[in-house]
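First comes one chain, alone, set out as structure tokens in the form predicted alone.
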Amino acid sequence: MADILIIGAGVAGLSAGIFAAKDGHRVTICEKHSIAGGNLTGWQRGDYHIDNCIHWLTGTNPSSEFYDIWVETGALGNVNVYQPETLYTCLYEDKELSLPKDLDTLERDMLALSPEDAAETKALIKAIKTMQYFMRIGGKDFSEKIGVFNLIKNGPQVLKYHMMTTGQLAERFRHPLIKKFIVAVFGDKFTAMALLTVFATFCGKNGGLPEGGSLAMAKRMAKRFTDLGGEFMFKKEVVKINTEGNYAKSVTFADGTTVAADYMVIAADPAAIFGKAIDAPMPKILEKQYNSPDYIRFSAHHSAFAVKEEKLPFSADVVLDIPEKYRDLMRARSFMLREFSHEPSFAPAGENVFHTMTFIGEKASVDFINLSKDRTAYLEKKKQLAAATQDIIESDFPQLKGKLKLLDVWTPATYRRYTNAETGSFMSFILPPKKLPKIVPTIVKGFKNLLLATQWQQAPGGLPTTAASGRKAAEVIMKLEKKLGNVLAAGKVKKLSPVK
């Protein structure tokens, strides 16, 4: 049994803590915030709940590779999983196109909208269905995986989408609404393979919404951790990882206290740790990605509204265009409007709460962070964003005019403040085309007991990758302990227990 200290109580830290505690170790998770969850969170504004994180949770299909990890960590527990009828909807003139939960329906809708795009549409749908088999959610009951022969046969038809960006894929279609539909979620610089993955996931009953939303899921994971004997240390920001030779010996917190451990797991943005809390270089793969113009980090700014209407004029997510007059202010050309009518506890009876998500690039994100240093200017910017957003919503849905109540505005500076993410990014790098995702090793080079558990170890990150990185860290610790146990049994070394 070892003493393990995990830096960060986000999904990666919770997952690492849960699996390490299941293995019988003494585990402590330290967190600068007052609650666990990281980006997996939500908060109250009066009678309304604002959900920050989950748009779709990959791994809600029992046949998928990530389902077990969500069950083991308590993320799903015994809660219901809501499967929306659509993931998002795009509008163009008097037409609309949605991503429905059925791929045959999507194919039918795209063909009806644009018969001249039939060849590209059929190729895309076929590739998405093949992707579902790769993900073990293929077939009519979404539970089949692909065999070796079919992998060799059908692999190239999927791989070709990784050779182009979403923008390049959009240009293969003629209809302007389909073009817009292709780039609506990720913009035009992501590998098109990411789009196939999202479509395959959602249409494979593998991207549902756990009951209660993001904060409830984080609380279930935190309870699972403490039920296994794990302990939290909240409001404990690590400012120094103290090392001796090739061992991480202890951490020093902002309040001056120190805690030692046998193993330490960094479950935070590596850019906030290496060269800052620890006098050691960042892993080479990560350093190259942080410095490469091809690996872009993105974030978003959001506005949340309440409305005293029992039924909204839109459902699920809808993409709205940003008029020219607001594009410089909002740093984008469109935003996503999302409603939560499937969660009746999020608003009083007869009312609704919804919020916007405006994806922005790395430079715009950093600009928000820098602006936040001038509180007056920052608050004024948020006020302007909310007013512009409300004007766009009321223009597109005039029946809501004069009925919206602003609840909150949050930006990349908010993510930076609460999670220490360097650029306020809630996911890691945009995966560029033609590049296969590289996996950063779990053990930090130059150390025997310092490990990584973070979404930054494999682009583009996200909740499943994050949880898997935590499980991997726990597995590596078990291997190291087994190896140490063999050495101890041979009488070659004496193990030293840390003192807290």
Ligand SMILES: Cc1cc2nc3c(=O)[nH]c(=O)nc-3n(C[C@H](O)[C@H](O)[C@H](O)COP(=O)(O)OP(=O)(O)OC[C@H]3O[C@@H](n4cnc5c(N)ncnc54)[C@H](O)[C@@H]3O)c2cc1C
The other form holds:
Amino acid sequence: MADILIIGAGVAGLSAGIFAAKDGHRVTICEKHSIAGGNLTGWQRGDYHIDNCIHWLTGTNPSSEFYDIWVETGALGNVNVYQPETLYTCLYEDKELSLPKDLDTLERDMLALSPEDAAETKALIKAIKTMQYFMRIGGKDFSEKIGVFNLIKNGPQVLKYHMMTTGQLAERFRHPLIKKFIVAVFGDKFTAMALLTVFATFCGKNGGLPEGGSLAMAKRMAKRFTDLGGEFMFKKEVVKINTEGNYAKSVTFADGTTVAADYMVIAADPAAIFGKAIDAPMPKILEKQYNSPDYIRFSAHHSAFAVKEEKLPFSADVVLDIPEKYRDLMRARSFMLREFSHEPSFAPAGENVFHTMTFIGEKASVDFINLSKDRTAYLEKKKQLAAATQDIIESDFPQLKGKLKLLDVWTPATYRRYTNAETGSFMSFILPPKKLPKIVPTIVKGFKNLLLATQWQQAPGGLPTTAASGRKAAEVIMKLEKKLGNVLAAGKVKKLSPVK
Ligand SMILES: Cc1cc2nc3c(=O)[nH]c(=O)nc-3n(C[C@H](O)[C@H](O)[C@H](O)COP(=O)(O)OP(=O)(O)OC[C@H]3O[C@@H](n4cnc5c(N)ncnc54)[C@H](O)[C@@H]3O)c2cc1C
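Return the form predicted together with the named molecule of this protein as a structure block, the form predicted alone having already been given.
So here's everything in the complex, that chain up top.
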């Protein structure tokens, strides 16, 4: 049995902790905040709950490869999984186009909207179906229906989408609404394959919403961890990882106390750890991505509103255009509006809560972080963002005019403060076209007992990849334990000691 210390109680840290504790190790997760979850979170503003993470949870379909990880980590518990009718809707003049929960409806709607795009639409739908086969969504019957012959025939059709960006895919369509629809989720710089993955997931009923939302899911995972004997140390920010030769020996917290362990897992943004909390260089593959113009980091700013209306004039996520006059302020051309009417406990009866997500690039994110050092200027900027957002919502849905109550505004500076992510990113890098996905090794080069578990190991991050990185770290520790166990037992590395 080894003593394992995990830095960060996000999904990566929780998953690593759960799988290591299941294997019988003594596991402690230290977290700078007072609760677990990291980005998988939500918070209360008066009578309203703001749910700030899950738009779709890949792996809610029992046939999916990720389903087991959610069951084993307690993420799904016994709660219902809500399957929204649509993931998002785009508007153009008097027309709208949604991503529905089945591909036949999507094909029918796209063909009806734009018959002149029929060839491109059919190729796209075919590729998404093949993607579902690759992702094993739909189970055995579904795979048999697609068949090996179809796979060989359609495989290159799928790869074709990896060679182009979402922006280039949008350009292949003639209808302005379809163009908009294609770039609405990820913008125009991602590989189009990422979009295929999202469509395959959601239309394969594999991207549901666990009841209670993001914070409730984080709490279930935290409970699974403590039920297995794991321990949390909250309000403990690691400021130094102390090393001796090729061993990580102990960590020092911001309050000056230290704790030693046999193995350490970095489950926080590596950019905020390497060269800062540890005198060691960033793993090469990661460093290359951080320095490459292809692997862009992004974040978002948001505004949340309450409204005393039983029924909203939109459902699920709707993409709204940002008019020219607000584009410099908001640093974007569109934003997503998201409602939670499927969660009655998020707002008092007869009322609704909704919020916006405006994706912005790395430069704009860093500008927010820098601005936040001047509190007055930052608060003023947040006020302006909320006013602009409210104006756009009220002009698109005049029936809401004068009825919105602002609940909160949060930005990349909030993410930076909350999770330590260097540029306020809450996902990993965008996945560029033409590049094979790079997977960052779990063991940190130069060390025998220091590991990584984080969304940054595999772009573009997201909850399933993150949970898988945690499970991998626990598996690697199990293997190392066989090799290193004796060395550790001989006292070359100190056992976990109580906080001093
Ligand atoms: C608005 C939003 C929408 C999203 N939508 C989706 C979605 O629909 N589907 C999906 O799959 N994913 C989604 N994601 C992404 C998903 O939340 C992340 O990919 C995932 O939560 C990252 O987990 P992580 O453990 O790698 O990192 P984090 O969540 O950043 O966790 C790191 C933890 O480490 C702690 N920490 C950092 N530094 C230290 C330190 N020095 N000492 C101690 N503790 C430290 C932090 O406080 C944090 O708790 C969304 C995220 C956001 C914010």
